[in-house]
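The data below hold one chain only, encoded as structure tokens and taken in the form predicted alone.
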Amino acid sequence: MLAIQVLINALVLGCLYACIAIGFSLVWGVLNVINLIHGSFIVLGAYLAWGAYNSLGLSPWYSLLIAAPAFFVFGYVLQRILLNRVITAPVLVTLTLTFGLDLILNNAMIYYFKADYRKLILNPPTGSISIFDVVVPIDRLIATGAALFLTFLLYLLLRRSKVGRAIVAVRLDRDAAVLMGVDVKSIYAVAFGLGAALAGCAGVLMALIFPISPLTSSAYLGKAFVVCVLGGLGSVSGALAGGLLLALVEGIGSVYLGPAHAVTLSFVLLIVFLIVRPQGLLGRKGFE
């Protein structure tokens, strides 16, 4: 029965882990930008949901809605403005902007907000299903399911649109994309946007179910950047994979090492995988 249990939660924190990432492998397979401020916008998005619940009484379902445009906007305008200055500037000098970026944002939410660690508490509580002795809440369930929901929505405008056939092509080959008549610039800032937009409704779904705190911004940035490896850049099933992939070694290794070595070991993973499959598990050779 332990098993099913470390299986369930390693089903839910991996599609939850999945939409963290998936803004990020996006930004970095398309603009070739590691993005520093992707954990940053994660904890905004869950100051949104918590604040708009706390102030106004907002569902964070309804949160989801606002974030969503909101936070696209932001990273729309964000690398228009910024970012697109650099773009074409060695890797350094763009990590070096979005790191500087990265501390205006949290030592800003730090002022604001503070350092202290809040909790997004739903009143009524939804409660939990159980099962046998397999026990599964009702809100991280929801979560998993919107979770889901956006990277298949990201999977459909990537496959579908003419706007995600230009990404998918700008991904592929910049120059190529160009001849063909794609604006490479305004392409940039939309697979930026869509970064930031999925970055902010993933923190609205962290939300629900940890603690908020500027200080989580690197914690969050962190898992994003193993799925990524794990799953492949620019990969929406890679992303899912990848998640589901760290989220169960994670929870394997709470159960027989402690949770003080989940860390630990995902990053033992990391390593691993850079070693022997660097493009990752849905990865294609050339974008690692």
Given for the second form:
Amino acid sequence: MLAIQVLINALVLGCLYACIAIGFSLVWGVLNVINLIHGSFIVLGAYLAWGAYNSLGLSPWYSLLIAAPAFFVFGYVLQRILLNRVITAPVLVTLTLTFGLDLILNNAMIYYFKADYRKLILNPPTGSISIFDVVVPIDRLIATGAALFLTFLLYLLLRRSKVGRAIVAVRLDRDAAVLMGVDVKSIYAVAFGLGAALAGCAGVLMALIFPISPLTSSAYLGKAFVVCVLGGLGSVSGALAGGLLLALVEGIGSVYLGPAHAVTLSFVLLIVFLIVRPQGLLGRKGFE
Amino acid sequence: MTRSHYILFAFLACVAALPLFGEAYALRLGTMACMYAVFALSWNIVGGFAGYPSFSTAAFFGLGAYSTGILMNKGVPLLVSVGVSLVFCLLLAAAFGAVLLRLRGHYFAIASLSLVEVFRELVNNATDLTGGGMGLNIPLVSGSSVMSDATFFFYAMWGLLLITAITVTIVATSKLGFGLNCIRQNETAASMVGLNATLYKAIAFGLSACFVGAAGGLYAAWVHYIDPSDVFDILYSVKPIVMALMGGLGSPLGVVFGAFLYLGLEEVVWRNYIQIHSGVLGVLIILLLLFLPHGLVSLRIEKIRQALFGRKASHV
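Given the form predicted alone, corresponding form predicted in complex with the partner chain:
Once more the chain from above appears, this time first in line as the rest of the complex follows.
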């Protein structure tokens, strides 16, 4: 029974991890920028859901509809006015720039929301399903479904829409895309906006399950890193595979070694993957 | 030795005179400034010379602090403990470097960043040895007056800075420095002509960690109490990069000036904007990257003159 419970937990958590990582992976893959603000975006999304529920009584599902366009615009503008200026600079510069932005956003959140942990508590509570001894909370199940849906939406967007194909084209070969008439700067901004929108939506979903505090942003960022490297960069199915693998390893690790070692275990996994298979489980040069 | 190296040592000699003028606060600032300069110089070996974006400063700072703290609790004298920490960090980092420096660009940055997390978790969970999240108390060194204690730690940190500066100068002017430069410019070509890139990178990573570890040891003895979230703070990894960017990547004189300037700014910000100090730091980083991407050493008198009194017609 324990094995099945661990497996179910890993499935549920893995989809959420994929949702955390997918926007990060998109930005990294397309722009070649490690977006250190990603964790803070997620926390901001969680605060949005929390605030909307507690002050306006808006259910988190409607918050998703607000978060997606709001974060898209935020990300788009950020890329247009700041990141596009240094996009061709060495790794160190873009990395440090996003770190600086993260310091500002995180500090602003600590200033306004304080560092206390808060929790979005749905009223009435959703309860949980239990079959034999396996227990699955319903809110977690719904969040997982929504995370899968968002991931699928991104996949469709990249596969079917014109702008999605342009993003893939820029990722595959920037120079050829320019020759084909793609406006690379605006595609960068769209990709960054999409990354931010996905982070915001992931934050709304996280608010349903985990406590909210500005201090948790680095934990989300760490998860996104690991999932990206495990799954392969800039690949939707890779993010899913990476998320599931990470959740499974963490689950098994906490059963056998104790929860205190889960973080160490995931980082050891990260380093092993970086060295043995840096392209990740499903890493290829495209969004397949 | 170039002219900038002579200026660097002249500057360090001036810094050594600080206790003649200062009270305890000035000494504390001086000690911090020397510590930051050690960070920046050390980071420069791997980040500036070899061009690998390392985020592992905090990892070895914390490791040095903890190994010194544990040794001192067992009754080993301060300087011996710091020396052991230095050698320990040197060997460990060289071993890690040989593996991690096979990665490039973002991948290396992440791997070095995760080193901090792993070490912090390990220290956090080894409760018997390190006290875990409760932190570790470290015995007082002398027990004499506040002022003599402050002076002692200032000179200890200054001495470490001097050793670091000498080492970095030797590296910069030696075959090792030349090799690291080649690695930064084109690693594949460098190994094609017979340069043992792995060995060079491992030595560079070891050197960039050992002084940071020793600084961590001195810091631990100086503040008498450390805990994992304090010494494994990721900001310790980022600050040296900001200092180096501020002063100018690759130039030892530049990064030391960057470190002193950074400490000055940090102190002003801390004093006046305690609630939003990291936000202000973020704004500073962004302005720096956008408007002065090559650091202060890139500012030439000629350029400033041109900017102030009009530019000559450019070629376009």
